Each structure stands twice: as structure tokens, then as C-alpha cells.
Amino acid sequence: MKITVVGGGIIGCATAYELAKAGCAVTLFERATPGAEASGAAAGLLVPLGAATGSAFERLALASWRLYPEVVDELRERTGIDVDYVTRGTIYPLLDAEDVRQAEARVAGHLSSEFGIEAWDTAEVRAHEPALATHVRGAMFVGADHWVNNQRLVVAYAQAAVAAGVVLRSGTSVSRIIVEDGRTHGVVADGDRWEADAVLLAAGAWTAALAASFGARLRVEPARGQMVALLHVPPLLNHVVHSDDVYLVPRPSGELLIGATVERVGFQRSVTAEGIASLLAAAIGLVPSLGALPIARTWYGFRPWAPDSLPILGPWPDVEGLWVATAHFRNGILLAPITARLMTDWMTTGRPGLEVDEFAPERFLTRGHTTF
């Protein structure tokens, strides 16, 4: 099968790699370089335990999290790239009695053993992370949480894809999806027509613009996320610290990443004083001594967001051969392995292998102005 993948972020590169391993002839189009947008701007957290326990999304996240050790080893073997896969666990600060109650419930839950979930009292918090503010009354610790260097991960997936036979066309912009007689026939890129048996739209926040090229409206928009890194040598923190409004990630490089805003401002390419100030205020509120550290850099990315904050995965209704994998929002790095395998199985065998009804494109696709 001849497949075109549009978008060279983590989802596009990972899926192109899996499709090539499955025997497909794959061409991957990326208008810049792999990971140039949201995938390169992320913090690389792999934290699958959300509030919606038992939901389809949590099952998807857990399945992907469980694939990561295998994926990291495979990519290292095929490319020689070390993606800084680190397991030190995440501290979730508890500030009031309700926080403590919820943490105790998670400790008693069915995933507590696999994830090493513990409820820490004030003394245990001070023993593990003495730099945390005194108003932190306790913590939920998830010992099995990981993080990776997401920039290296995208490069590793891209190199592995090329080694598996994927034709990577960097610096090539897809302007239109070719839809004729109810099916896709390929894409138009830099003015040239490229034929394909199937097309996968994995262009992140820009997927909606590609849908518009053949008259459809897909409700995906950019959610700008600003971040700041502090120089963190010697380190003040040894674990990721994750509260409701900020997360702190100590990187092996000596940086402490602080993120991230969530802003519906379209494609405004800027770092703002207000955005960075809000992150620093929240971070210093949790770890007061951070206020003395120098700022290393600031940046932003455009995460693809759908109105229910869930991914959009599957075949495009009424267009044979057209598929979509987008709207991973804040979970693109975490969900890349399972998305790649799920989409590969689905596109090559007709079966996704997991429960996917909740992620169907139909829920946010307006067909009233579509011409097929």
C-alpha cells in the first residue's frame, strides 16, 4: 500500500515508522523539519494517570505508557540515539484536606502497585524534596512516572522511519488533499501532485487547514503553550513536581523546565510577559528558592486542541482512503507509540485493536460545506 503521511511531528514520524515496518511504501511530508512545532516544544512528560479513571482516554494513555520501555530500546538499537528516558517519579503537592483524601483514594486504587503510588505526609515531603514550600502539606508520589527528551525522541523516530524505508520530504509544504469521486488520491505539495492509495493527516494544529482544502471543517485549533527554562545547577529538585497550574521538570542537561500556559490565541507566535510571569509565580510559589535562579530560555508551541480535549483518530467519514490522527493536545509525546500502532493496524487490517469510538472524527466534523 502506498501511503502519504502529512506532518512530521511525533505522531506523523512514529506512525510513518510503524507503517513502514508493516510493509507499506510511505512518504512523509513535513513543511519544516521533524519536530519543529509542538513536538519539539513539549516537556516530555509521560504521566498517564488522569482524573478520568477507567475512561477510554486513560486506557489509551496506559497502553502507550506501557509501550515506552520497548520503544526506547528499539529506537536506540536502530538509531543509536539516547532519548534520556528517566524514571524518578512525579510529586503531586497536596495543599488541603480534599487533596489528601483524593490521594489516599488513588493509593488504594487498582493501579497503585504498578505505578508505585504513595501518599506522603509533611515529613516525607521534606525528606524527599526539602526545597518545596512549607505550605505543601503532603504529596501524592507516582514512582513509575517517566520523562524523555522529546526533541531527541522525534529525531530518533524520524531517523528510524527513514532507515525503515520512509521517504522523508522535509521543507515540503502540502497545500491540498486530493479528494475525487469520494476517495483520496494523494496530495498537492509545493505545486506538484503526489499520488497515494491512502493519506494520513497528522499535521497537529494545522490539520483543520488541510481539511478545508477539500471543503471540510474539522474543529481543531491551536492552543499556545508557553514555557520557560531555568539554569538548575546544582539542582534544587530531583523529581518532577506537578500541580494543577504548573509543572517543573529537572532535565539531565541542567535545565529546569517550567510549563505550560494554555492559550486560545490562534497562531500568535510570541512569548508574552504575562505568560512567563504566571509560570514563574506558580513555580516560585511551590519552590521559593527558584526565584534566585537565572532564566536560560523561553519558548512556545501550538498544541492541537479539540473541544473535548481528546484525540481525533480514525478514518474520515465519506472519503475512502483518508485518515486522521490529531488533537493530542498536551499528550502527544505520551500517546505517540500507541497512536502509531493503532493507526497502522487500522489502516492495514481494517481493525484498530482498541476501543476508539470516543475518538472518532465524526464528533467534530462539519459536513454541511463539504464537497466530495
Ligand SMILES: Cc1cc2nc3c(=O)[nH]c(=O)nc-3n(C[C@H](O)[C@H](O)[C@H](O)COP(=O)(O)OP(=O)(O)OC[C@H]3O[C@@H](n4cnc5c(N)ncnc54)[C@H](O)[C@@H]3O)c2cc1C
Contents of the next structure:
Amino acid sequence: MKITVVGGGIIGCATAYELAKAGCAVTLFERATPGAEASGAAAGLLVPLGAATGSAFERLALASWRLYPEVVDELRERTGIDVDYVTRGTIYPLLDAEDVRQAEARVAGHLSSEFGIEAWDTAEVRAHEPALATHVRGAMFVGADHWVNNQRLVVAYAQAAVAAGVVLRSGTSVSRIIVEDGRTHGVVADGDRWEADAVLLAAGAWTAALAASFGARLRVEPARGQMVALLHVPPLLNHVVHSDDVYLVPRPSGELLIGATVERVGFQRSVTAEGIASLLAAAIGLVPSLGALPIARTWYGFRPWAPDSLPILGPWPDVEGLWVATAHFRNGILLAPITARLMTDWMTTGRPGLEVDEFAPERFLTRGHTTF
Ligand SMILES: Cc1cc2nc3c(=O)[nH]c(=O)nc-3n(C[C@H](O)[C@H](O)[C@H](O)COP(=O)(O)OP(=O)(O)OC[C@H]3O[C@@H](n4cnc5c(N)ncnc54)[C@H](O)[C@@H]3O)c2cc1C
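The form predicted together with this ligand is what I need now, so please give it after the form predicted alone.
Entire complex below, previous chain first.
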């Protein structure tokens, strides 16, 4: 089967790779370079236990999290790229009564032992992270919250995809999805028509623009996230530290990533004084000695967001051969391995192999005057 994938973020690159492994002839169009947008901007946290315990989303997240060790090894074998998969766990400071209540529920929950969830008192917090502010008197520790270097991960997926036979067309923008007689026939890119049996839209926050190219409206919008990195040598922190306001990610590269804002400001391509100031204030509040560290860089990215904050995955309802995988919002790095396998199974066998009703494109799709 000849498949066109539009978008060379983590979702497009990972899915192109799995489709090629399944025997498909895949062309991947990326208007810039792989990872140029949200997938290169992310912090790389793999945090599978969200707020909605027991939901289909949580099951999807857990399935993806469980794939990570195998994916990391496979990509290293195929490309030689080490994606800095760090498994030291995350510390959640308990700063108010609500934090304590949530932590108690988690410690007593059914995933507590698999995920290495522990309640730490003041002495344990000090012993593990002496740089934390003295007002942090307790913490929940989640041993299973891992992190990767997502910039390397996208490159590794892209390189593995090419090695598996994917034709990667970087610097090539898709202007239109060709939809005729109720099915897709491919795409128009840089003025040329590229025929395909199936097309997968994986253009992140820009997927709505591709839908508009054939007269459909998909409610996917950008949610800007700002980040700042400090030069973290010698390191003050050993674990990820995650509060409601901010997270701190110590990378093996010697950077400490501080993130992230969540803003609905369209595609405004900038960091702001207020955004960076709020991240730094929250970070220094948790770890006062960070105030003396040099700022290495600041950046932003556009998370693809749908109004219920869940991914959009599956076949386009009234266009044969057209598929979509987007709106991974704050979890696209975590969800990439499972999204790639799910979409590959679904596109090649007609069956998703996982429960997918909650992620149906019909939720946020209108065409002409029809709402699905
Ligand atoms: C600051 C920040 C921090 C984050 N932290 C985390 C985290 O810690 N953990 C986590 O799991 N997730 C995190 N995320 C979310 C994660 O980054 C996204 O969910 C994920 O990267 C989405 O991947 P994607 O491939 O769908 O989109 P993108 O990475 O945005 O890729 C879409 C690609 O499509 C291309 N494109 C668009 N239009 C066209 C066109 N017409 N033709 C050709 N190419 C096109 C773009 O150039 C782009 O490269 C974070 C995001 C941000 C912004």
C-alpha cells in the first residue's frame, strides 16, 4: 500500500517508521525539518498517570509508556542514536492539603507498586534533593515517571524510518489534500500532485489547515508552551521536580529545562517576558539556588490541542483512505510509540487493536453544514 504521511513531528516520523516496517511504501512530507515544531520544543517527560484514572486515555498512555524501553533499544540498534532515556523518577512537592490528598490516593491506588509511588517525609525529601526549598516538607515520588531527549528521539525515528525505506521529503509543504469522489488520491506539495492509496494527517497544530484545504473543519488549535533552560553544571537536581506551576527536568546534557506555560494565543512565534518570568519565579521558589545559574536558552512550541484535550485518532468519516493522528496536546512524546503502532495496525488491517471510541475524529469535525 502506498501511503503519504503529512507532518514530520514525532507522530508523523514514528508512524511512518512503523508503516514501513509493516511493508507499506511511505512518503513523509515535512515542510521544515523533522521535529521543527512541538516535538522539538517539548521537555520529553513520560508521565503516564494523568488525572483521569481508569480512562481510555490513561490506558493508552500506560500502553505507550510500557513500550518505551523496547523502542529506545530498537532505535539505538537501528540508528546508533542514544535518546537519553532517564528512569530516575519524579518528585512532586506536597505544598497544600489538596496535594497531600491526591498523593495519599495515588499511594493507595492499584498502580502504586508497579509505578514505584512513595510518600516522602521532610527527611527523605532532604536526603534525595537537598537543594529543594525548606518549605517543601513532603513529597510524592513516582519512580516510573521517566524522561527522554525528545529532540534526539524525533531524529532517531526519522532516521530509522528512512533506513526502513521511507522517502522523507523535508522542506516540502503540502498545500492540499486531494479528495475526489469520496476518497483521497494523495496530496499536492510544492505545486506537484503526489498520488497515494492512503493519506495520514499528522501535522500537529496545523492539521486544521490541511482539513480546510478540502473544505472540512477540524477543531485542532495551538496551545503555546514557553520553556527556558539553565546551564546546570554541576547539577543541583537529580530527579525531575514537578509542581502545579512548573516542572524542572535535569538533562544528561548539562541543561536544566524549566517548563512550561500553556497559552491559547494562536501561532504567536515568541517567548514573552511574563511567560519566562513566571517560569523562573516558580522554579526559584522551589529551588532557590537556581537563581544563580546562567540562562542557556529560551524557546516556545505549539501543542496540538482539541477542546476535550484528548488525541484525535482514526479514519476520516466520509473520505475513504484518509486518516488523522493529532491533538496529543501535552503528551505527544509519551504517546508516540503507541500512536504509531495503533495507526499502523488500523491502516493496514482495518482494525485498531485498542479501544479508540474516545479519540474519534467525529468529535470535532464539521464538513459544510454537516456535523458528524
Ligand atoms: C513546551 C512544550 C513542552 C512539552 N512537553 C512535553 C512532554 O514533556 N511530554 C510529552 O509527552 N509531550 C510534551 N509536549 C507535547 C508534545 O510536544 C506534542 O504533543 C507533540 O510533539 C505533537 O507532535 P506532532 O507530531 O503531532 O506535532 P509537531 O511536532 O508540531 O509536528 C507537526 C509537523 O507538521 C509539519 N507541518 C505542518 N503543516 C505542514 C504542511 N502543510 N506540510 C508539511 N508539513 C507540515 C510541521 O512543520 C511540524 O514539523 C510539549 C509541548 C510543548 C510545546
